[in-house]
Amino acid sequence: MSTEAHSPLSQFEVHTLVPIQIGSVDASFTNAAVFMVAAAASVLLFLSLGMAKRAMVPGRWQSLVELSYEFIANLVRDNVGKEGRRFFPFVFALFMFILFCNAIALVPYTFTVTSHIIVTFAFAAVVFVLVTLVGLFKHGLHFFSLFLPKGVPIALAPLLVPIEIISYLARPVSLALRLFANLTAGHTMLKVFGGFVVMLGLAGVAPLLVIVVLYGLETLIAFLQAYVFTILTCIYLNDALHLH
C-alpha cells in the first residue's frame, strides 16, 4: 500500500466519480459533490420529518426542527433587528447546510466538505456579495460612510479609511479561513491519533482515549463553527442595514 494512503491529508483528496467536461470547464461529479448533495438532502429530510405531523404537542423530531428554527430566528432578531426577518431563510439555510456538512464529516469514511477552502470561500463570498448589495441598495453612496466611523476627525480619514476598507475586504477571507482551518486541523488530528492506535496495537489504549476526547471536541466544533459563521453573517448584515 502506498505511503500516500496513510497520510493524514489523504482524507481530503477530491476524486472524480463521474467525469463531465463542458468545453474547457471540468464539471465532473466528485466525492465532494456527493457529500454536499448528501448534506442538502439530510437537511430536507430532517425538516420534512420534523414538520410532517405538525402536532400541537410536538414529538422529538418536530421539537428539534422547532428548536433549530427558533435558535436562528432569535439569532437574526438579536443581531440584525426587525429588518433582518427577510434574510431569515438565507441565514437559516446557510447555518443548516454548514452544520450538516460538518456533522456528516464526523461519520467514519465520509468526506469533509468544509475542509476545502474553495468551498468555505464560496460560502463567504456569497455572504460578502449579499451584504454589500444590501448596503448599496438601501443607502446608495452613503453606504461608503461605513468606512469612516462617526466622530472621527476628517484629518484622520486618509489613515482610517484604507484600514476600514482592508478590514471590510478581509471579511470573506477570515470567514473562509476560520471554518476551513478548524475542520481541517481537527480531522487531521483524528487521523494521526487513529494511526497511532493501529500501529501500537494493545498499547494503543492511550491514543484511543485521546481520539474519544477529540471526537467529542470535534462534535462541539462542528456546531460551533456553523454558529460562528452564521452569527458573523448576521453582524455583517446589521452593519449593512444600519451602518454601525
Second form
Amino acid sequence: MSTEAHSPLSQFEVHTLVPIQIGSVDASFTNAAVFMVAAAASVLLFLSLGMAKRAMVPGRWQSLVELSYEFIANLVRDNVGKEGRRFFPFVFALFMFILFCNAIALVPYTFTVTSHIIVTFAFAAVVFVLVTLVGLFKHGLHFFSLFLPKGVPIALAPLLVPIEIISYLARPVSLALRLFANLTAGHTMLKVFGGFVVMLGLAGVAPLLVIVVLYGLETLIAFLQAYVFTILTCIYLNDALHLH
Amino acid sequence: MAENDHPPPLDELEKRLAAARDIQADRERGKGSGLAAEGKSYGLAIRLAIEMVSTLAVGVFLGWVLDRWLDSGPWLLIVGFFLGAAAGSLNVYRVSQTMIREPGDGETG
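Now show the form predicted together with the partner chain, given that the preceding structure was the form predicted on its own.
Every chain and every other molecule in the complex is listed next, the one we just looked at coming first.
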C-alpha cells in the first residue's frame, strides 16, 4: 500500500473509473457512482425479491419489506397527515436510498456516498425545492405568511422577516450538513482507531475493542441519520401543506 | 364475529402480547442509560450545533452575496451575520423546544 492510503481521509477520495465527457461537463463514472448504483440496485432487489412470493403470512424477508413500508407510511401519516399520502413514494424512495447508502458504507473497503456534502446537499436541495413548490402551489402567495409568525406586531416585521427567511433557507443546509457530518465523522473515527490498532501492535487489542463499540454506534447512526433526514422532510412538507 | 364458540384464544393472545410489550418497553427504558443514551445525547448536541452553525453561515453568505451584488461594502455582510446569529438562536430554541416536549419519543436510539 502506498503511504497516502494511510490517511484516515483517503477513504473519501473520488476516483474516476470510466471517463465520460459530455460537452464541457465531466460526467465520469466514479467510485461514488458505483456505490450509488449499488445502493439503488440493492433497494430494488431487496423490495422486489422480498415481495416476490406475496405470501399471506410473510416470511422473514417479506416482513422486513413490509416493516419498512409501514414504518415510512406511519411516519408520513403521523407527521404530514392524510394529504401526505401523495408524497409517500418520494419519502420512501429517499429513506431507502439514504439508508442503503449508509448501510453499504459500513462494509469495509466500500465508499461512503453520503460522506460527500455535494451528495447530501443534492438530496436536501430536492427536498427544499419540492417543499417550496408544494407550498406555493397549495397556498399561492399566502405561502409567504410562513415568514411572519402569528401575532407579531407589524413594527417588528422588518427585523423578523429576514430572520425567518434566513432560518428557512438554512433548512437544506442543516439537513445536508447533518447527514454529511455524522457519516464523515464516524467513518474517519473508525479509520483513526484502525490506525491505532496497527501502530500499537499487541496493545492494539484495546482500540480494537473500541472499534467494535464504534461499529455498533455507526450502525445506529446509519439508520438514525436516514430516519432523521426522512422525518425532517415530513415535517417540512407538513409546514408547507398546513401553514402554522 | 361469527366465532362465538371459542373467543378466548385471541383475547388471551392480546393480553399476553400487551404484557410482553410492557416488559419489552421496560427493558428498553432501562437500556437508555447505557451506550444508546450516550449516542443519543451526542446526537442531540451535534444536531443543535449544526443548526446554529448552518443558519449563521446562511446569514453571512446571503449578506456577502447581497454585498457583491449591490456593491455596498461590508455592511450587509455584518447585518447578515447578526441576522444569521439571531435566526440560528431561534432555530436552536425551536429544536430544543421539540426535544423537551417529547423526551422519550422520537429517535429509536
